[in-house]
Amino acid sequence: MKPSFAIIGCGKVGMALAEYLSKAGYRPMGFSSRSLASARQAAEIAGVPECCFENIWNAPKTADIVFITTPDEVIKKSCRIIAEHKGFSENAVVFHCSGALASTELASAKSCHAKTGVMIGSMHPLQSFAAIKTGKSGNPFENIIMAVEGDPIAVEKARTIAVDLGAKPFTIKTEGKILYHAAAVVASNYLVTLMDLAIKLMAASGVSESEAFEILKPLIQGTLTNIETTGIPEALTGPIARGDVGIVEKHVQAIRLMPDRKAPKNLNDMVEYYSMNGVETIKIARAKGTLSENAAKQLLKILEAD
């Protein structure tokens, strides 16, 4: 027989969790959230619309492995409340699916049974929920990775819970978490930034903003596929990997020179964007093996010109 659990916080990844825990053998028993509309239809997606509570101590109290998804900044106060009302149970596990905070948010929960123990844990399922509508968008879990750090007994439950929904669980240290959510927001996040600039660069040499990123995506689809399949250094092209000064120089000056109209943006964060991302690249591309050092010390006078 599969655990039984409580979700705290029904927004969308507690929505997504609801629902296919319950089709994956999961029991649901408890259902809170700041709106109890949420928890409602939360515990009405899992089959069990009785299993709704408006004090959240009294959502978790059976479960065997309780989630709490509630925004970040409130996750460490709402454990905190139900340890004090001893709303966990003897040898439950607690678990967390923020990105960006450890397990360690969840420390008051040893509290609630101290002979006993509650173990702590987080699962962050790497990847965005922005559109994830329940129930009809597939299994949002489906393929993606999920990263688990915590308690041994904790880490081993998520581990299991993530193949369960039909992920693929990684384990990473506690005190990295921080930084691996700052990867994944580079990843992610900074991406959609540096695709804003090419389009808007793209935009600027005469091309349909709206068809900019239909020319641009054959190009960013094969730049993955070499980094998969070559590695970082190796997947690096282009005229600073080439040590092209006077091409480098040209884009320099070209963004300068562009006409207000067309600029996104102050014309010189371009330019400092721009070169700023020219300065790293020169450091991959020493790294490859392409690049002289006299090049290089000649690409850094233009691009660090700013």
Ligand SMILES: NC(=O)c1ccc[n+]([C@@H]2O[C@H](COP(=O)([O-])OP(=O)(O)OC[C@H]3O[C@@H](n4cnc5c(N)ncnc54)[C@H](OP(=O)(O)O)[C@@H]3O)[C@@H](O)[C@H]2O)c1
Given for the second form:
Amino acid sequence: MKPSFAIIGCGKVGMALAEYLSKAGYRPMGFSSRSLASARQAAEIAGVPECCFENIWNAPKTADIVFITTPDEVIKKSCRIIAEHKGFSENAVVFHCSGALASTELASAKSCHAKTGVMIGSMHPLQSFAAIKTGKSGNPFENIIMAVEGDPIAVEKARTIAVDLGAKPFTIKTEGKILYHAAAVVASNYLVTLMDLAIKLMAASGVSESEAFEILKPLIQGTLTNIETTGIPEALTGPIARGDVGIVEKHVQAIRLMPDRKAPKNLNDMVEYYSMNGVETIKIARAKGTLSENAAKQLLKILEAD
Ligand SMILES: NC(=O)c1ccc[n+]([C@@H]2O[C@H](COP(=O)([O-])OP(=O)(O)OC[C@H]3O[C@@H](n4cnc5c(N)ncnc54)[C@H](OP(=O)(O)O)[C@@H]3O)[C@@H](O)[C@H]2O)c1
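What does the same protein look like in the form predicted together with the ligand, given that the last one was the form predicted on its own?
Now the complete complex, all chains and molecules, led by this one.
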């Protein structure tokens, strides 16, 4: 028999867990949220409409596994409130799903039962849950990475849950959690920022903004494939890798002439942004071995001119 579970904080992630843990055979026990309406919706999705609770400490009382899927800033407080009301069962395993916070955020759960062991862990679905979607859109956990850490028993449980949800478990170090999250932010959010610059430059070249991404897409996908197959620095191509100083100089001059290159006060404008990335790219090109020391110095002079 699969373990029973409770969810505290029935939003985008909590709702998805309610649905797909139930579908995977886990037994829904209790749902609570800031509003009773959200808790009721989650309980209905899990097929147990009667299992919604007004007070957060009543929902997890008999659950083997508890997910605190509130916003990050209230995970610690919610856990403490439940612990103070003896809301965790004696051998419960308590998880949160934050990418940035470590399992230690749930330390108060251990004070719930002096002799027996409430275990704590974190399970971060490396996926973007943009809206509450039930039923129609498919399993959002399918084939995604689920980064887990915490007490050894909690990690073992988390890995099993991840597999049951269709995800791929990946164990990370508790003390490395914040840098793991910074990496995810760079890979996802900063990629969006970088694409925004590329689309603006493409638009300034005369291509319509609506076509700009379509034009760049095969290049982006090819670069991702190169990173996957050859790794960094080998995947780096282009004028900096080749040491083509004249082309980089022309880029900088052309961007400088763009009428709308200026960013709001105190933010880098496009020249600085292009140059900042260029300086980092020089380091990669040097590591690749295709950029001479002399060309690197000339490039730095151009890119650090402002
Ligand atoms: N969204 C993502 O893409 C994503 C991806 C990976 C991990 N995560 C993590 O998953 C967790 C939940 O994120 P989310 O995006 O699902 O957030 P969300 O959609 O904002 O849902 C959070 C829910 O918590 C409830 N809540 C707020 N304050 C509460 C409190 N004091 N006590 C009890 N319930 C409370 C809210 O309830 P009401 O609806 O009742 O007002 C809301 O439904 C976070 O730790 C987040 O870092 C999110």
